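In the block that follows, a single chain appears as structure tokens, in the form predicted on its own.
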Amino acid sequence: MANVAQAIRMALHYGEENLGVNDIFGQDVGPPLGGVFTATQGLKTTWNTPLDERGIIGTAMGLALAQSRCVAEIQFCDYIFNTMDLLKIAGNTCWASYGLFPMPMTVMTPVGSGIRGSMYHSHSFDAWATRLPGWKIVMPSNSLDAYGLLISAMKDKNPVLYLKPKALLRIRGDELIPGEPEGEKELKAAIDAPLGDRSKWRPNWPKLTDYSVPIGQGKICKVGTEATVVSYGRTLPLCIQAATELEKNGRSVEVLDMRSLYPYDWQMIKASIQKTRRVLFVNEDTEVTNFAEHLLRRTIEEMFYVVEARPRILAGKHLPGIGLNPILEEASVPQLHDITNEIQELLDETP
């Protein structure tokens, strides 16, 4: 089974070969490194840019305005903040031009904690991203969705921000990507660059197919009846694990993967809350002006007389940064025990 980084790499290869992607670029994206997380190794249209985030976004906008499909990467989302004005312009261009100037650009950037990245390599960008009208925002939690969401992003006429959870990039999926060889070693030998000299190395790509995950469509990962947990990215597998543990004690928890932060699958979320009458929103972005607060507001406005316990949010602490020490990092963002305890309290709360 492919890990998330390999899935992204295979999707980008499919984009080069079948979707008209002509440029994949960013700091260290091209050879010899192929991306700091190796997600762009072996691709034929990759090239390296200077360490200039504004230049990377500006170049992507220029290519998109010329209707040349491109994928740009900001090496870590912590360094995307100095491009906010450009991201805003990219988001409103199609709308402001009455559809005459679509922006078929995809911007990838790794987000979140989990790699001991300390203050400058552990930031989340979820809420900031959803404040950019005109952009579509996606974040996978597994390899198959990583592949399918990126295929959809590269097809889209709108700018798409593809958020890559750093903690999951080396996690292998449970489902094969269509066309992927079944053997882990076989895939690694085919598409992973060797250590050392890579000047003569060429990947042996599998015969990949057009597998898309529609942007705006969530997924029910675990069916339950007593409470709903809504998550995405790094915390989603932890929510499934917590629900599975509670199931041993006879509790039934439904877990939803948003996959797409905007547009998002409100009908899926609403239907689940109407069924279970309890909801917990989980992510690792900072708790103040967290995107889950928007979802909680809709929950209260539309289902005030439906829910039997107060809707809850479990998010990262509102801190200037995440510490390098493992204890500090784990205390800053939701961990398995935090999620399990919060779900248990939600289940135990009486109307």
Contents of the next structure:
Amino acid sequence: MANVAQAIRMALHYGEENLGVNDIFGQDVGPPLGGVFTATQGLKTTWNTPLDERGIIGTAMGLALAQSRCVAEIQFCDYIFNTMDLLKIAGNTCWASYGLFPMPMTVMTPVGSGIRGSMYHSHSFDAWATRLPGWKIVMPSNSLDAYGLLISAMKDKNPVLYLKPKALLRIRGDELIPGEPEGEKELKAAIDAPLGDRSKWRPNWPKLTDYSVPIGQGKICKVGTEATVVSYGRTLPLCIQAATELEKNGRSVEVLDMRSLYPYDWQMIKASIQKTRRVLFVNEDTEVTNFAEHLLRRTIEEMFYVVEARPRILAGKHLPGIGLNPILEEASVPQLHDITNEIQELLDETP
Amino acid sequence: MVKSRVLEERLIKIYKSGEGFFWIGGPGQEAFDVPLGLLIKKGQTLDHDWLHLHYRSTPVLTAMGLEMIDGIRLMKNLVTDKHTHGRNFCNHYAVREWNVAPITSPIEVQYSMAIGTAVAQKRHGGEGITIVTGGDAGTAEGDFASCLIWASRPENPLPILILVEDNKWGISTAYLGQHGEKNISDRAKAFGIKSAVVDGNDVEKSWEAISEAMDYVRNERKPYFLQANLSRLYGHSSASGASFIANEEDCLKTFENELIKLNLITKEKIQKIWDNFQAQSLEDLETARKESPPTAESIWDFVYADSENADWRKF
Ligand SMILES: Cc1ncc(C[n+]2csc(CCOP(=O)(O)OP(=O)(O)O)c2C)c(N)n1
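Please could you give me the other form, the form predicted in complex with the partner chain, since above is the form predicted on its own?
Let us now look at the entire complex, which starts with that chain.
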């Protein structure tokens, strides 16, 4: 089974071949490296840019203005902050021109903690991203969704921010990507660049097919009846794990993967909360003006008389950074035991 | 040139009479901008030029065929404003069929977006080029350096005509408060970008300089940096009063005197041109006065392409 980085690479290949993607670019995105996480190895239209995030976003915007499809990468979301006003403009160009200039562009960037990245390779961007009207924001938590969401992003007429959870990039999926060979080794031999000299290496792409995860559509990852846990990205598999652990004690927890942060699948979330009457929102961005607070607001406004326990949020602590020492990192952003404890408390609360 | 000036002066009057909110524009840039507009390869494909303009580029667009009524509708933020539908400031135009990227208020961002259209044009081949312009003070922003760096990479030089229209001011900050370089175009030298400085108050010299620069970019598919020194005739914007500044050169007066001296036109004929545009601008204003503002419901239009729903209340 492909890992998330391989899934991204395969989606980009599909985009180059079938969706009119002309440029895939960013720092170290082209040969010889093919991306610091190998997500852009072996592709046809990749190129290396100057070390200039504003130039990268500006270039993507110019290509989008000319309606030329591109995928731009910011090497780590920790370095996207100096492009914030350009991201604002990318999000308002269609609106400002009353539809004259749609901005079909995809920007992908690795986010979050989990690789001992210390202060500047652990930032999250989802809360910031959801404050960029005009953008669509997606974040996969497994290989198949990584493939399907990126294909949807490359088809969309709007700017799409594709957040790649760093901690999951090496994690293998448990569902085959359509066209992916069965064997892990076979896939690796076909599409992973060799170590050392790669100048003569060419990938041998599998025959991939179209598979889109519609933007705005979440996924019920685990069905349950007593509480709903809503998450995305790195914390999503942890939520499934926590729910599975609690199942051993006879508890039934439903886990939802948002997959798209904006637009988002409120109907899925609402139906689940109406069923379980208890909800926990989990993500790892800092907790003050966190995106989950918007979802919590909606929960309260629309289901105040439905829920039978306080709706909760578990998110990253409101800190200036994530410290290098694992003790610091684990105390700063949600870990498995934090999630399990929080769900347990939610289940135990008596109104 | 007269048409653009009359339009700007009409817009200023609309502001001063309380019929519009804010004025910023390009009186004083006509001698450079009108030749620029006339020399542009106008159209909507990559074979045509791409324009990344700023809020003083009215003369460029007027020369390309912008009608005064369109500037007035934008100023009055009407539903009939076909550039922004009542959403943006005056002179912030957007024209899809002429490849005019939406003009936006943040200074200098057009210089990093210009890279993208130039990348597309470079790959496409042909003669289309990207033209980007802005003021002198804005060149302190990183986007300006981005443009120089990306345009001049030996691996893939880009067909960008990089313009700076230097009026010696950034709102109230004088040139020497910011620039150690003698000419801003000196910065091009470090990147091996061909450059020139031109008297942007002189129509003929501007025409020559722009033609030469455009020919180079069109044929060589490489960047060219042209700096134009020119005037800012009504101050920065309505925020600084928008009154005529008498001690700066007025390129229209200069050009008119020259044409009279060469017996190419008479004073009376010139007056007639002004009178005709004045009358047209008043007529256009009357038309615009009868038109409607946008509706409150329209705020959700085109947040996304094709007005796909973007309101979370409806998710
Ligand atoms: C990024 C940004 N910073 C500040 C401003 C406010 N502002 C508007 S115009 C201006 C001065 C621009 O001067 P210059 O680039 O010389 O152009 P000019 O207006 O003189 O043509 C400033 C500071 C802005 N619009 N955008």
